[in-house]
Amino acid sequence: MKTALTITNLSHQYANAAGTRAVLDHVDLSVQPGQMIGVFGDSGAGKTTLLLNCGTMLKPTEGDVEIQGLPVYDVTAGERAQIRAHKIGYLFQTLQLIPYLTLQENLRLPSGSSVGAADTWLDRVGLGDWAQHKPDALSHGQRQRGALARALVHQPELVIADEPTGNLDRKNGELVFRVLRDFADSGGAVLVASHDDSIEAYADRCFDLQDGSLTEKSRQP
């Protein structure tokens, strides 16, 4: 079975008037099918940059990103779009639900998923009764769970989640982590950036991102 995600010597720099600022410095990481990986780090540490690099949406300054063994920045933009559409489910920190579509339509549009698949995933995140509602009729927690269902509905090989429990209460946060854990247990790979320490109860491995480097956190006994 191929590794779902492999990053090697990954570096990323941002340029500004004062020069360049490195947020990732020769980072290595692999995520296997069946694994859930958590990444911690202060705001501005580079977690979102790391996820965008891994999700084929931001080319790193240096290094390689492979999805199932395919170097994704060595292919065309159109081929990367196909990888995103079929192999990756992305849960954005800003959610990015389309406001004039119902929840069900939001799930179906990017992936072409069936009505049945959309409704099944909405049921799994506790939103079965809200399928025909538009996002602004929902609470923030409901929108967060709807965005999670959208990331999973097409059964991708890799799910990338940026602060998926941000601004959620404990009950909703635990539901999100349980759904991601169940997805990993079914053979998917999950990479999560979070400030929420409770992810440690669900993740196989956790890392700290600090000064551009990833350091694995020791497991609590």
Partner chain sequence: MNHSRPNCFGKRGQTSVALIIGLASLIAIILLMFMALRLRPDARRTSSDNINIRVYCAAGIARPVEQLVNDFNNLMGSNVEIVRTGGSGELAGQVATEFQSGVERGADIVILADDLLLENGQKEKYIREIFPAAVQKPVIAIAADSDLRIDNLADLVDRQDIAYGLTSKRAAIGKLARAVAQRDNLLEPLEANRKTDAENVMTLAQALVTGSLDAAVLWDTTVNQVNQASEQPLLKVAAYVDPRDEFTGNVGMGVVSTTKHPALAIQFARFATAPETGSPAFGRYGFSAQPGDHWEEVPEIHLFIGSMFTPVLEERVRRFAKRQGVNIYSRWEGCGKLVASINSIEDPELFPDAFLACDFRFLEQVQDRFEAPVTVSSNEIVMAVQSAQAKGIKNPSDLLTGTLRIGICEPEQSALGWLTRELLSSPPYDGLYEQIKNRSAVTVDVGPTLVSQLMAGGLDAAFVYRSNVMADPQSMQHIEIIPISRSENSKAVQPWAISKTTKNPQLMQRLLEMIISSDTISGFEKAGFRVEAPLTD
Second form
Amino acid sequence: MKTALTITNLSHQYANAAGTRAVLDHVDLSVQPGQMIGVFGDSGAGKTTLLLNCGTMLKPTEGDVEIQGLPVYDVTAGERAQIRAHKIGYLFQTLQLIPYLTLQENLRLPSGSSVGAADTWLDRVGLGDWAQHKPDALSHGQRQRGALARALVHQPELVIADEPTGNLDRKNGELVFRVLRDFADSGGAVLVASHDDSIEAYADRCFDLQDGSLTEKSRQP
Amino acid sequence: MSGLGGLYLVLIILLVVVDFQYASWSDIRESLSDERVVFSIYLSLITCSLAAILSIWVAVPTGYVLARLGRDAIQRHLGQKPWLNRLAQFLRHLVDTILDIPIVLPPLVVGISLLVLFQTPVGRSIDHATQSFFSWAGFPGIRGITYEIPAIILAQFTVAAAFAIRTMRNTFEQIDDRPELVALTLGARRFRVFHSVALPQAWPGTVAAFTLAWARSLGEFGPILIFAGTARMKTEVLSTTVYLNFQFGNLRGAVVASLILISVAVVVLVATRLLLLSGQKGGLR
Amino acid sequence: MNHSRPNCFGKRGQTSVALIIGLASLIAIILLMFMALRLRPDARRTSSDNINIRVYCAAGIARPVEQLVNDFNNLMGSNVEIVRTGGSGELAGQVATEFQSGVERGADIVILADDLLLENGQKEKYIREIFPAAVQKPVIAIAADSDLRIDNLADLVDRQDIAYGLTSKRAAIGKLARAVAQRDNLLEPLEANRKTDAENVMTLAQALVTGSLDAAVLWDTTVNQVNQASEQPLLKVAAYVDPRDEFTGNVGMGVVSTTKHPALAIQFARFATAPETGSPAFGRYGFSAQPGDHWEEVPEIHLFIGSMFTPVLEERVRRFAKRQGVNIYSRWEGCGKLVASINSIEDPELFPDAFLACDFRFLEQVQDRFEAPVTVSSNEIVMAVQSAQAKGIKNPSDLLTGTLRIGICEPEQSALGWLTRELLSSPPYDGLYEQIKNRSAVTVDVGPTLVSQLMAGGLDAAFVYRSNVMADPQSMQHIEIIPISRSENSKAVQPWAISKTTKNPQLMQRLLEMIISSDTISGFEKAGFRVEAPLTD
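If the structure you just shared is the form predicted alone, then what does the corresponding form predicted in complex with its partner chain look like?
Everything in the complex follows now, all chains and molecules, and the chain you saw is the first one.
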């Protein structure tokens, strides 16, 4: 089976008037199908940058990103959009649900998934009765779960989740991790950035992102 | 501010009221029993609706493209290539201006241009093809486009579409494009974004564009005169009836036809707005 | 972001709703188109009766013309229709546009209240035939309930308190009223005191009705028309602009030169101007009709034309008959024979409606039965000599020197023979005729026979018209033309005259116009004629 995500020697710098600031410095990481990887780090440590690099939305300054062995920054923007639509499920920290579409419509939008698939996934995240509601009508936790369902509905190879449990109560948070774990167990690859310690109970491996480098955390018994 | 608006409202109402000095309801009733008048009412309703639907077909995608390819979008895509950027900006202005031509063109010029267009070899073959089509469909009496009903629709469409495109462009420009960008980021295709994200938002604007195109078509006269003629019971629409009555020395007939035109317009426009926008009130769910 | 923005797309998901709306509008289009076609009862007409005559009619004349169209269609089972009404100038403009841009289904006939526009159209070549239809007179009109007293144009101009309107010079009535004023020395005050100069006489009439004007110069027919459109009279005539009737407006019908069905269009125009059929209709609506030829479905014309015209006119007369939709029985013979026939015809039906003679001398013999003639062309008598024999021949007397075989025409039968005799019997050739006649090998009826014999080698020289030789391009290679320029008598002059008893004087006038049109003239010149008539377009 192909490695879902491979990053090699990845560096990213942001340029501003004062010069450049390196956020990621020669990072290597790979995620296998069935694996769930957690990345810890303080705010501003570069978690979101790393995830955007992996999610084919931000080209790194240096280094390669491969999805199922395909170097995603060597293909056209249109092909990258197709990769995002079919191979990747992305859960934004800011959710980015479209406010005037119903949950069901939001789920179907990116890759034209069927009504049935949308409803199934809404059921799985406990929103079966809310399919025809718009995001405004939902609580924050429900919206978070809705966004999660949108990242999974088209059965991607790789799910990338940016702080999926931020601002969630414990119960909601565990439900989110549970769903991601189940997804990994069914053969998907999951990359999660979080500062929620409870992920350690679900992830196969966990890394610390500090000063632009990843260090694997030793498992707490 | 509202005073000026009120004055304008009074002006419009006065214009309609003075018409009644020359015509009474009984005149209108009498007119409505004249088969010619009935014919031109029906023909007006039908041709205006056709022209308006066709205008919307053209205006919705055109307006969307124009709105989403605004100055900023071009800047975003071609910002690094200054001359290409400038060329694209220029082309966009050019397209914008060309689409405004039917609005500024004097009506007779539109009519003459259409007439001349359909005498070119291409125009003629289209004319002949249309005639063959109608023959095939069992209406051999319709002899193509020029001086026939299709000419009315085409004349109305030519001008109405320009108005509809403007309206649709403004509509899309006022819709926040962020949700569309999110959908695009998530990998959705342009067309899907257009009809699933942009279009639902544009519904009120589309209704406005439709009614504007419809109303513009109803008032259309100059191009029809030249391009479709004024044959009774053939290509006579309400605006033509007004003109013909006037030319025949029948001022009262002209006024009655005008009042019918106004009534038809008011009824249809109000009904359209109510019908097409009714779904909004309840918010659907 | 406006979160309260509603969503009108229903529960079924987005794709299907957009699709449904698209499909619904498509179905709506098809349905609406079908409804539009259902409105038109004539839409199902089969293509076999696709011949229709499209009439553009000035609004002021539309009422009588509508009636005439109905009458004509009922009588002939034809399909004439008024497809466009409007101002005269506007319609003339449209016909000109159609002509220039080559519109296929444009007007066939245009009926205007201003014959100057039609004549201009003829000059610009988009109008071929003009049929005068009726006369209308400029009047000073006032509101029906007005108690103004205006007795003539001078009254109108003098009274400072009267707000009156007059159309601009571009409209026929504005032109006429100004011409009358010019004659009566009123032009300056007329121009100075008018309140408005609308382009359209109907605009003035409506201004009169609404009270914006006290008086206006309108057509008498406009007053009628406005009054007929209402239950009680709205306008009345205060005075005629020109009591002497020197200046009147002429309503005319112009047949468009490019019409695909000229015969039917002209048939309608004949019907609409005939005294039996057209005049009553115009009269009913207050026009003074200008009657044209009597109504006949297919008029029969008998035409006598000198044989010299055969090469130029035979084909053109045939085309004329076809375009006009008339039967023309023409006799192309030597003029002596034609004159003899004219004198002996007993049946008035067979009497020629017009005679195009080879020379005045023939017409003079029967002039009492024809109207005053019009000179059409002239033709020179020349000596035609075999090229081989032509050397040294300058004068008719030179023909007598050798043993040349000479041919002449019989003086009693043809103008050519008669003119040859005249030419050779008068100075400077007195007495030559007898000598030449004695030497002549043949005497025939008409010139073309002599040319044929020259070609066949049976003759060496002959006295013929220049046109006889030039008619056949082949003959020019074998025959030399030697002009006889020193005599007044060396030229035949061809007059055209219309019979006093013809039932179709206007048709004959149109035929004459065709004969002296610039188009035919070039044919005349190519054939060796000189054109004497003033050209028509």
